[in-house]
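The chain that follows stands alone, in the form predicted alone, written as structure tokens.
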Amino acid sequence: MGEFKVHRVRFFDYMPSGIRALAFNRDIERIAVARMDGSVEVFHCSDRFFQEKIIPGREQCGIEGLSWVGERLFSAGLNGGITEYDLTNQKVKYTVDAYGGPIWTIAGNQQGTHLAVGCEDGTVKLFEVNEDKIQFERNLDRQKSRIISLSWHPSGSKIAAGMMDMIQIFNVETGHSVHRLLADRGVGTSRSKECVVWSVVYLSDGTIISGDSVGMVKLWDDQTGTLIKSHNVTKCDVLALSVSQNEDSLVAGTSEGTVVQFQFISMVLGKDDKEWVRTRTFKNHTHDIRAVAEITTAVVSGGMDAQLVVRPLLDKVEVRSAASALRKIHFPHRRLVSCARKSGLMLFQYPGHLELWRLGESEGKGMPGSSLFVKRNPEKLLHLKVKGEDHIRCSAVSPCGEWIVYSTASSLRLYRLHCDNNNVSITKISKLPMVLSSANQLCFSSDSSHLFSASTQSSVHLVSLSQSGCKFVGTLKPKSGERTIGFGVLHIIEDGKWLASANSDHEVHIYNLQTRKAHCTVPVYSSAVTAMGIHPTTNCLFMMYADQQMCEYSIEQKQYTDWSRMVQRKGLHRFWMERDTPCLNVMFNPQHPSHVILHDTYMLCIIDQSLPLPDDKTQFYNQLTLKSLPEEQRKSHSHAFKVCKTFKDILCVELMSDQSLVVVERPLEDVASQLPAPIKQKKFAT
């Protein structure tokens, strides 16, 4: 497999933000996730839940609800504004003030014509959705308490609004309340304690389902305004509800961290009389579940513990595959760590600041698997705060360690770093080219002489760096011309001849940096590119995809290599294909040209292209078996994949210039220890 001296880094205190809202779009198979720091993420449900887009948050910008209208995404929050997002450029498009105080909920009708928001002042406000913007239409009857939850009837003619101690049913055409449903505060509950209706769902048959702070899921009749049935789900709060498309399944998220499923089934075999019955309980969270969404074949939930859990519903999964496995998404599907390979520096990206660290040093050599004595501890050199309210979108440090760059949604800043023994200072480059207003991806050339900035116009801007500052050199554009499209991955070869870029339409463009022109385009694959790298000697582009497939493309010959064709012909081992986290980096070892180094959240892998591929009958994790065999028998039992699972919860792996590996880990136990305490629950025999 190869031996490396490994810097095992665990001082990157990245803390994922809790999940506040979910919104699923069945037409485009995307689910939007809003976090408590104001950021919004979009996952592709049919592409292994790959995180396609991330819209960074802002300070003091809490989101309370999300809603899709067609392919447009809207949010609302306690700042009192309704925000539409530019998903292509991955930024806020505009914000409209609702003038009703903090907004607690937002919902769009199925017709895609109107948005309704529930406000602190007791009003439900209707906004008309136009092509370019939303426009206020009118208020429904004002209530005495804040509107906590909303749900449209599928016909768009009525709205159910949950609030303190009651549910109001509004006629959208007249704006008047037609029914008032009083919520019971529960047996033994103090009269001074209000019952909060956290969530409501309006079904096409006129049934209204509510979840409240008493721990009840209640079913109401909108014609008579009476309670049909109530289910006692928990002693705590029912915070979120979601119903399936054909309205035969309902899921409820509780503050105990459980998801409870109800199904609309017949109690007697052969009878048509159906009713809502509690069928399953899932326990995959440790803290409050603030949002749930029932998608085509699974239940997606998220809450205070910051993990997005995808729980498949096995009765809706026909074939056992990677889609039928439980999936937990803890960390972003992008790199938050940048390494200066030649100077031993690391740049950690937090939402509101950057940290620059110098790696420690060890002395002597040891046996494989042993720990070396640390001669010099890692040292924090710089803490750089972001100017303004916007959070950081992307950042990079140059290989020589002299340049630091970061971009938000509205600005880009470039700094020159000066290190004199233990004295560290930075100088801001004030006069930047106009094209560097913002970037989706950033990277430096291997000699640190150029900066590459990926824009949203499907182009890459090239800037030269020198002692005096920076100068705009040119723009690399694809042969198909400029289109407004977001970027996913950017990579440059070590000798500075080629640059490859992947966008959110799964297109991979390769540019010749000497002529500054587009060289070729890799054939489009159905899955998104998660990581790629250009081999320094063969000039082959190695690509990893969200569905765990891999391809190798010869840049000079403009075609797939023989090794890549063999992979597609023979297929990859099922253990490899069933992994549930994407590869985030592709590296090459100059001492072993046939080795490709990859990593995801749970493993580090070296692919030896000179060895045969394993089939499904071959033992995939075979390192221990090979160690037990004599030297002469090992080669006949070896295959191309060498997997190391020593490291857990990996955020970054980078191969440094001295052939050492930097492995940045963020143990989930450390994340859990920094979460607020969950609701105390009595356990058996305690």
Second form
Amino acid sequence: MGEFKVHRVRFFDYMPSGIRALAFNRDIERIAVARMDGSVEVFHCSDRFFQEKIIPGREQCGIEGLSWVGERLFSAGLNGGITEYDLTNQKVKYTVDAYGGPIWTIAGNQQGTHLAVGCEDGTVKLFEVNEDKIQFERNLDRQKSRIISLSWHPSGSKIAAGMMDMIQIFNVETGHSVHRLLADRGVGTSRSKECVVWSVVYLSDGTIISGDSVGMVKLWDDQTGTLIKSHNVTKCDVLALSVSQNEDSLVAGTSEGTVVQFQFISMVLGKDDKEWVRTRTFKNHTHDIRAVAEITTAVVSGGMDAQLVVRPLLDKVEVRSAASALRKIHFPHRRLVSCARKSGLMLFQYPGHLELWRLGESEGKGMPGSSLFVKRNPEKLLHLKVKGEDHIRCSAVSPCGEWIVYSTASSLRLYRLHCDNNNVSITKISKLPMVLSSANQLCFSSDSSHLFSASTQSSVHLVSLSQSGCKFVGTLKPKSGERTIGFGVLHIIEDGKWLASANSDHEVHIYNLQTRKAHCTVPVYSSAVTAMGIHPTTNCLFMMYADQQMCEYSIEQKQYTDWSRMVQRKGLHRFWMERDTPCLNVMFNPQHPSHVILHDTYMLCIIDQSLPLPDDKTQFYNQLTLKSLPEEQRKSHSHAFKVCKTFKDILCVELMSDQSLVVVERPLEDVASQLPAPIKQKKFAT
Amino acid sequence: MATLYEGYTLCGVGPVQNSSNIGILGVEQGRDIDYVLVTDSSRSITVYKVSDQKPTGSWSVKQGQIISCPAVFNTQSQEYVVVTDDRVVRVWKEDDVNLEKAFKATVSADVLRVLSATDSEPVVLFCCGAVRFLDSLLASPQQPIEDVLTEDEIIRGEHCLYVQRFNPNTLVKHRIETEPGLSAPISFSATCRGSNIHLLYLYLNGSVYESVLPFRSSSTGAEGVQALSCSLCLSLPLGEEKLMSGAAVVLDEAHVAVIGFPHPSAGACKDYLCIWNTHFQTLQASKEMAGRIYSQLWCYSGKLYVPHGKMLSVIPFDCQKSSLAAAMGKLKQTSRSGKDFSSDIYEMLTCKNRKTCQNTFCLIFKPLQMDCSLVEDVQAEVGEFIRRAPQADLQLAAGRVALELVSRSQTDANFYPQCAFLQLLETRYLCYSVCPELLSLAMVKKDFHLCQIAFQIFSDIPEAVTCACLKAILSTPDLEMETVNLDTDSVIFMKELTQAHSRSDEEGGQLNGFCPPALESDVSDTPSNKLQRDPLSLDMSCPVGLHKGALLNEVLQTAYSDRSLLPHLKDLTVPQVIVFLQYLRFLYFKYSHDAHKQIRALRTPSISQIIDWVCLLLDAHFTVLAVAPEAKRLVFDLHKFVRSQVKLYAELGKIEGSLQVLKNSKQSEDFGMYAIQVIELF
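Rather than the form predicted alone that you just supplied, could I have the structure of the form predicted together with the partner chain?
Let's see the whole complex now, leading with the same chain.
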């Protein structure tokens, strides 16, 4: 089949940011995740938790809470502002200052009319949600200490607010406090420390559940204001609570990294006398869990260790499948690395800066499995800091390595790179065309003569690049004229004739670059496109979907290819479908036109379209078997999917012009070693 | 097996100048393996291309000068080196025409030899025992040369061995410890194997001794003479005639070429080139050499260079790695008369000069020579002899005694000292080639007990004899066989094997956890009752008796080479083949059921031995088995079973790679931040 020289790169110090808040929207099955660096991500829960949207953060924005109101997403943070997001364009829509100091929590009522925020100054502020903005309505009775947590009664008439040492119940109508529930401080030395009520949940039957810094989950009655029951969950803090929609299950996240489930079940079988009983404990995190969300069939949790864990509740799963498996999402479903294929450069995208590296060189040849002598080490050429507070949204380096472009929410910058011998200098291209004010996605043409930018307004802008500067050439718009947003993937084929763009509505448009007209649209599939590529010789568009399906679409004939139909007819192998990370790049090998190179976080795969497809009886991961078989028997055992599991925690794979592969890995152990120390726990016999 | 191929003459040898040495001073390796450098004593040096038998270059010294040592080729500098008139070192290149114009240097002491080795600088050995590298010597030719040898020693091959090591420079003097009374060795050969130097010396009395000298000896600054122990590794047969000259050269670790000694079976006075196996003391190949033999023999890259008569012959040879069975062969024991024999022994013992032993021999051979002596007496004498004889002598003598007893048993039908044979066998000094008639005698006498012991002890039974025994065993009725007294361990094994079968039958199933490999149920002619459901439990009764089985097991464990065995296997009759195959199938099924694992026995045939024999039998009788109706069922069963096993192993083979990776995965692949690796996808 083939040997590849692989540059294994592990010096991309990408650090995922810790998760601060989660918000689940049951109606559209999306979960929003807020991270410490202020970025907000939206995952599609029923599409294999594909990360649909990423809204980059900014310096010092410190989101503390997230809330859905209908299909609108709001966040509030320590900067004192409430932010609404433009999810279609993946950017901040507006920010309103609440004038109450840092905001610790935000909660929307179920009716979708109001937002409540809890402020440092002790006020709970109500905002009315209007058509296109939010409007401050009034304050509830001001308290002496900050408001840490809030929960609306499902009816919308009452609000429970967690504070220092107590919980207040407000009547929304009057704005007065109805009850004051005193939370006990810890015993012994922690007696002197305040008890922080980190999280409250107000159930429709009037039960208020609180989680606090003493490690207790307490149940209160809002009529009498008395404690019904208390569960000691942990010695540390209970940081987050979340209740299921039908209020029969509750999960609590602790700073030990455990998620504790409580269920509302009857103690005696058949009787209607139900109680909250602690049932299960999950331990999937190493650090504090800052947010939990109980979604329909799973518990989603996130915390300081920056991974989003989807733990299925098997009693609620009807059919066990790959979609309902335990899932840990470590890395964004976008590419953070772009490679200059012809000049051996790599551009690493960090939130606040870019790094340009030159790959090393090897000497001699080696046996498969061996490491070659590195004649020249990789070299960091450039460290480019972002101007302003916004984090980078997207970036690209041109295939020739001469151009670098990046975009934040507010600006786009294009640089020209000069490399002579060992001196590297860059010049910023000034006077960019107006259309290049900001971009969702950036891409250079394969001959580096054009820059394509998926704008926030519509479609794709075409800009020609030359020594003198850049010039706006035209805009590619879909035929129908509806607002479609360039999303995620953008790809230009080798001869520069075709361009394809996929958007968040799962639409894929193909444009003819010579006429600059829309050529056709690929039939819409239910799952999101995670990666695509246009074959340089056959002009077929190869698409990978979040549900692990793959399609090959002939651009010239405007139909799926025979191979694609065969794949759909025969179905993909079970093991292929069970992979839990999306494919992030589609590449083609010019030397083997029948090969398609794909990768996800855990594997590198070459699909040989000339070989038979595996069926469910075939051994899918057969590389080791083939290796041990003699040459002549390999043919009969091989199938189209050649999966290489040598690499793990892959961020990027790229095939360079010299046929070598660049594999950028970010080992999770390295990530874990850079995290702050978790809470020290006494282990037996230590 | 070693082979001597047809030789050819490389060149003629000049007029013989003196009696002991002929015209050739030496033959040395040329610039590659196809070239040799022949130095003759008549002032000329010739380079021959061996494959063409043609000279490619020749140089001569002026009249009046004498070449005093064989010319060598310096592989480092690609130059030829020779010493003339004892002190003048001459160095020239291939394209130099005149030796007189070549570089020369006069050194300050007499040079004995220049020694060349591939990939290293030649060394110059002086008559006084000092050694110098050629390059350092030529750098300052007049440097003083120290005396290593004491005044009354010369380098010729006395009982002392000087070992000089470079880096660090050490000199160790070893005294070769041989039998007293031996004169100096007539020929030496040294090889390096591993970290040892192996020295081989040949004495005129036909003894070949070997000494092993480690490269790095522990005693560094020892001033005194160290004893160098040596072991006798070969005793060459001596002819009637007194030998004058001979030479030996080591070919590989097991083979040595000897010239000048008679072929054991040919007339004594002929001069032969022989290849002997020192491990088994067997003659591997021989070639008669016409004309006079000199004490000269060289070996370079698979060719022996033998000066004989008036020519220098090149004889290619081939020494294969010999299995024990293959090492036997050409040495046919010549039948000797008893008188000859005992005189031989007498001679041998006298030269060993051990009186006690000699006395013992006299005790034995007196009664042996009396035809009327009783079997019991002989047995008692043999027992006494074995008890009293020293180990080293026993090794040589046991075979001779056995041979004598066998020959007498063959002539005298009433004489069969079974106990004496068993006693001799138990010394473990006998092997088949020492006494080949013993096994056939036992067969004739139907002494299966002796056969069994012989099978256990002899590792060199020829395939023809193995087959003859097999045939005899198979043709003997079971009833007769059961009365034979056999080695108990083997019989217990057979008992256990057959009992394991009956036990599992009683339990009505297999051992715990055993699941027979799935076979296609295409057995159309079998009714589906409980027994038939598991095709492996078909016919699991032992087809032969216990004792016959025990003997067959011994046959299975003998060493053989299949190519030699195959023609002899064809001698078996069809019923014999079928019975044997049935037995093998029985064993194979038993083994597959893992029954034998629970039986503790010292000697059991291995599963691969069983399979090999099945294959051989099928190969030998394929056509017969294909048409014989009574064999159909048997072959069919075997086929089915083998097919299921092949399937199983194919599946196991598939996971081999994964297991290998699991094994290797422990080595962590920590390559830091960056590495360029090669991966292969299949």
